[in-house]
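A single chain, nothing else alongside it, follows as structure tokens in the form predicted alone.
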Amino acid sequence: MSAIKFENVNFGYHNQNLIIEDLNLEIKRGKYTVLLGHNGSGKSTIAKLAIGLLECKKGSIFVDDILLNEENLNKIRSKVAIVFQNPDNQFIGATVRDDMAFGLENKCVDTNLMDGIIEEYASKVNMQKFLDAEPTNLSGGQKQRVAIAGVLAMQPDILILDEATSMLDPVGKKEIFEVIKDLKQKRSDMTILSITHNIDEALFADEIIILNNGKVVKVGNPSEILYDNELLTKNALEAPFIVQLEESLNKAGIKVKQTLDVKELVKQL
């Protein structure tokens, strides 16, 4: 089953030439997909038009199998939630609680219950100090965690992670993706869309999307992608660092068995 499907969409800006043409793409319910792409390769512009913000020249697309059109947007919407790259453009509330109470509004939840989803949540990503702050006063990695708390509060059907890590250090980055894992634990149903560039976050997926110039180039597994260095060097990405370190130590004679699981790795050495 599809929690998201493109089929023969077509999309440019304004007069400019197609930069997606003919695109066919699958988002299966209840997986964690990453689709992968090097800057320009059009994974921004999916985002958009999965959500209605952009609409397609040509082809069709469902959203949990509903045609995304005017008349079933605020239902689509109702479903899915998503994290752009620049958190600035999703802040709505006076302060942080405000915020992340906005969108539990909207979801009709009990507000006896907010407080404590608001304060679980902000806790999660580490912001539980700034729930009173103003968002426009907090850094860009502090306002990233608050977009992304914001959001993952709300227990979205469908998540969409559109760079939403970007600004965060290596560290953040980890607590954010334990985040997401473990709600994806919880809610095996919940299906996660990551919109990156950083390969490395290819690693927690199901499913790998390498998308090129707006088309598919190529699904599988992490296992199948991200050992293909001949597929990743002609779509301008490179491996993730722990594939890099198993090829280096197997051509220098160490032999270890095909990982991509660090602990995994030391324990063969």
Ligand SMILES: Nc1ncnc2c1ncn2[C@@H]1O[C@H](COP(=O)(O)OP(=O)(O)O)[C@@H](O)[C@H]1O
The other form holds:
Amino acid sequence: MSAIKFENVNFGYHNQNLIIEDLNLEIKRGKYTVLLGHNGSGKSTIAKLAIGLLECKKGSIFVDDILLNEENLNKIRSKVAIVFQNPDNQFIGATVRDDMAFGLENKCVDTNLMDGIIEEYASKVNMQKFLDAEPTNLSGGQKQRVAIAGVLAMQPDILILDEATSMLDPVGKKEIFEVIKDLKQKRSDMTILSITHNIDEALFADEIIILNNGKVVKVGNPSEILYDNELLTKNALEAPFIVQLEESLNKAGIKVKQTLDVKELVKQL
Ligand SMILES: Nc1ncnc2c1ncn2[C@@H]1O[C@H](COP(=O)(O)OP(=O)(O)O)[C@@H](O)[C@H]1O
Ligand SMILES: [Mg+2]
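Shown: the form predicted alone; wanted: the form predicted in complex with the ligand:
Time for the whole complex; same chain goes first.
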């Protein structure tokens, strides 16, 4: 079963050259998929096509097996939540609390439950002290935390994160991914599509899709993709630190097995 499916999709901006050409792509339902590609490879364009913010020139897009067209757009949008890379464009409310409430109102959540839900999700991303702040007064990273809390509170069937933690420092990124992983464990039917050029996010993926110049170059699991240096280099990507460490240890004669996990690696030493 696919959460998102692109069939022979073509797209170009304003009658310019095609950025996406004959793209076939499948995001599996209930999986955590990472779409990995360098800047300009077409990742955000794909996200916008998937939620109907852009319209493809040719081909078909299905979300939860429903054809994306004008008639089905609202039905599809009720299933999908997205966090974009630029958090400035996604606030509607005058305060963080209002903004989070807006999404919940759209989902027809009971008003009596709303405050509790808002506080729960703001706490998950460490923003509970900022509920009465104006979004414009927050830092880029704080805005991203709020945007993520807002979509997580809505409990979407399909969650798309488009470079959603790009403004957070490494500790902040890790914190957010722990929250998302935790949520995924509790709701195993949720589909998560994380779009990024940060290869470390791919370590936890069920499936990795490598994109280059609007084309899918390779699909596989982390152990198939992340040790393939030739593939990574060709696509302007670099192996994650843990892979580089394992390879350096092996080269230095300290034989370790591939683990993709720091704790497991340390056990071998
Ligand atoms: N609004 C736009 N108008 C024209 N070209 C665009 C627009 N947005 C993106 N592009 C071009 O489309 C290509 C893919 O961009 P994008 O999907 O944003 O890539 P990514 O998210 O992987 O960095 C790039 O060459 C970019 O310059
Ligand atoms: Mg992008």
